[in-house]
Amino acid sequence: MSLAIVDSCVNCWACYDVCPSDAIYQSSPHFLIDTKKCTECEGDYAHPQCASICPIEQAILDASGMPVNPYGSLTGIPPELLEDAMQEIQSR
């Protein structure tokens, strides 16, 4: 059991100081997350920190892959709706 940052991260340090473990670290280019101290936030949260604060929507996944900060998770609003979204405020 374990996350993972991909590529997507842009190193603003926001997961840094909110994981309870202690399982992310600096490396170069991006975060990345140590295996085997992360426990997807498990016994302490109900959703895995690192993901509730990241500004990069799915730029952190779960160990089969997929996003944990999935597309629309930032703004509420489902993909799917972000256009009429848009151009609703656009419109304004």
Given for the second form:
Amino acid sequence: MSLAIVDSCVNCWACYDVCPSDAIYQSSPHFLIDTKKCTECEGDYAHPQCASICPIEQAILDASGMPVNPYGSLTGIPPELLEDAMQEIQSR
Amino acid sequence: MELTVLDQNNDAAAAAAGGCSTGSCGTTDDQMSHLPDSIREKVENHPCYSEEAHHYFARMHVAVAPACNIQCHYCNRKYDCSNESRPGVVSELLTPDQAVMKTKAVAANIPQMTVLGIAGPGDPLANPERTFETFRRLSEEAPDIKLCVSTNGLALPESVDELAKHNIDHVTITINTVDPDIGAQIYPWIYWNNRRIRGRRGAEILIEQQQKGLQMLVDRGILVKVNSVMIPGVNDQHLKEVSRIVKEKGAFLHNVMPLISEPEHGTFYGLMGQRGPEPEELQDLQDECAGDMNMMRHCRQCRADAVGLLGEDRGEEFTIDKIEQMNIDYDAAMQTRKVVHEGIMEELHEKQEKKRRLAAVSVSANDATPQANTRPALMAVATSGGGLINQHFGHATEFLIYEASPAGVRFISHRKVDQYCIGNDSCGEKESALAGSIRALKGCEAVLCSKIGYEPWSLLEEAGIVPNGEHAMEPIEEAVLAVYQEMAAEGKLEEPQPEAAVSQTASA
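Mind pulling up the form predicted in complex with the partner chain next to the form predicted on its own we just looked at?
And the full complex, kicking off with our chain again.
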């Protein structure tokens, strides 16, 4: 049971500070999660902390390999509404 | 027509006057002169607060704070870039230990450096251990350096006690709104109490924390400056209310900055095509806010690891590799720095005296020419510092914009010409540097410089901007006033501003 950081990670350090299990470590080309230490925050928090602060969509995967923050989840704009949102923003 | 000279303001008078309204700011180009004496003494050697001081005193930022607890739509968290110059961007992150070493190395090598700031690339207060370790050590080991910090405010209330312990000169809070519905368009989420909170609710918490933090700092007597990013169609009109509220709460300065949203920066706004404000829109808003608040007009929106005088970056001279080779005796450096700082202050005070004398001269000169009702005119100035017109048009990387009117001459803003383009529609890669310079001068009726080539001369004239090299090496305000008086004498001010020089948004 462990989350994973994948290569869209931008090395912003945010997850490193909030992990209750000290499971996240600096590596190259990006931060990684020690699968032996990661508990998915079970017992500590309602939601995995790294995925709750990560600013990049698709950068953290859950144990089944699915992105915890899929496309559109952090901008708040679902992909199918992107065109409309863009038009609205460009009319400002 | 009398010039309003606000230099002698005391607290009560400043409060009663409620700042200065458009066109009545006198001849000063120096926002500090609007401040009460008690605050002015605290900030007079701070390069970020004075168009004058920034030519003499330097600042630096150390990038010890990468993590952030919110997302702003104008920020790309991939901050690692050496070729861009804008807030939130850095080349190398530092540990607190490296930051202290770098600060001392810079302070010893650039004795004019008075201020050390922590401004990211994330939120300094979302990295409390790294930020406060740096501040604690610098307070002890380099007590002659002023410390400042900027924050989005989310973690501010819990940080106030710790901030009060160090040599913190002032805190900058970025407040883009006080309305959660507007906030939801700027901040898609915050990280709060171990959860990600989205949309309006997230913005609401952020706003509450910012306002609470502002109040707590003011109560402790720590100076607070407020930064706001002007986002057309989102918070532009609303920022007037923000300005009024933060002033009421006790912020001493408001810095309204233009949104930077080039698509290549990869921010949400950049990718979605949100435009930044035109220079005239920014200026109009700053003028409107100025009725309530001391406004900052010369912010250069520098990188989170900038080193040197405002507008320059000597960071390359102080990379970790290089500072590890330096052997710094900080006690000796402090003695040198003291002498240098005293020398600069003496020079600055002499200049202020001279300016006061000039202001008196201008009043009598002013009586002679423009009618009280002549319209104001904008002029651009090329200067490399010292308050003089002393730069070749072609060498200018930025212009200072002044407004001349019957009320006097006042500094409005600076406009960069080559670091990033200031428009978003007609300026592409094909645009030459010269065309970029001329675009940057939109709305100005004259440009004063020490010299100017033939090609720009004719292009400027075509654009309705009169090139003027007749006032080389003269003090800026005096020269701008002289040109304004010439314009009045030639009857130009009785006509509306020439069509080519009028921008789409300027109402003058």
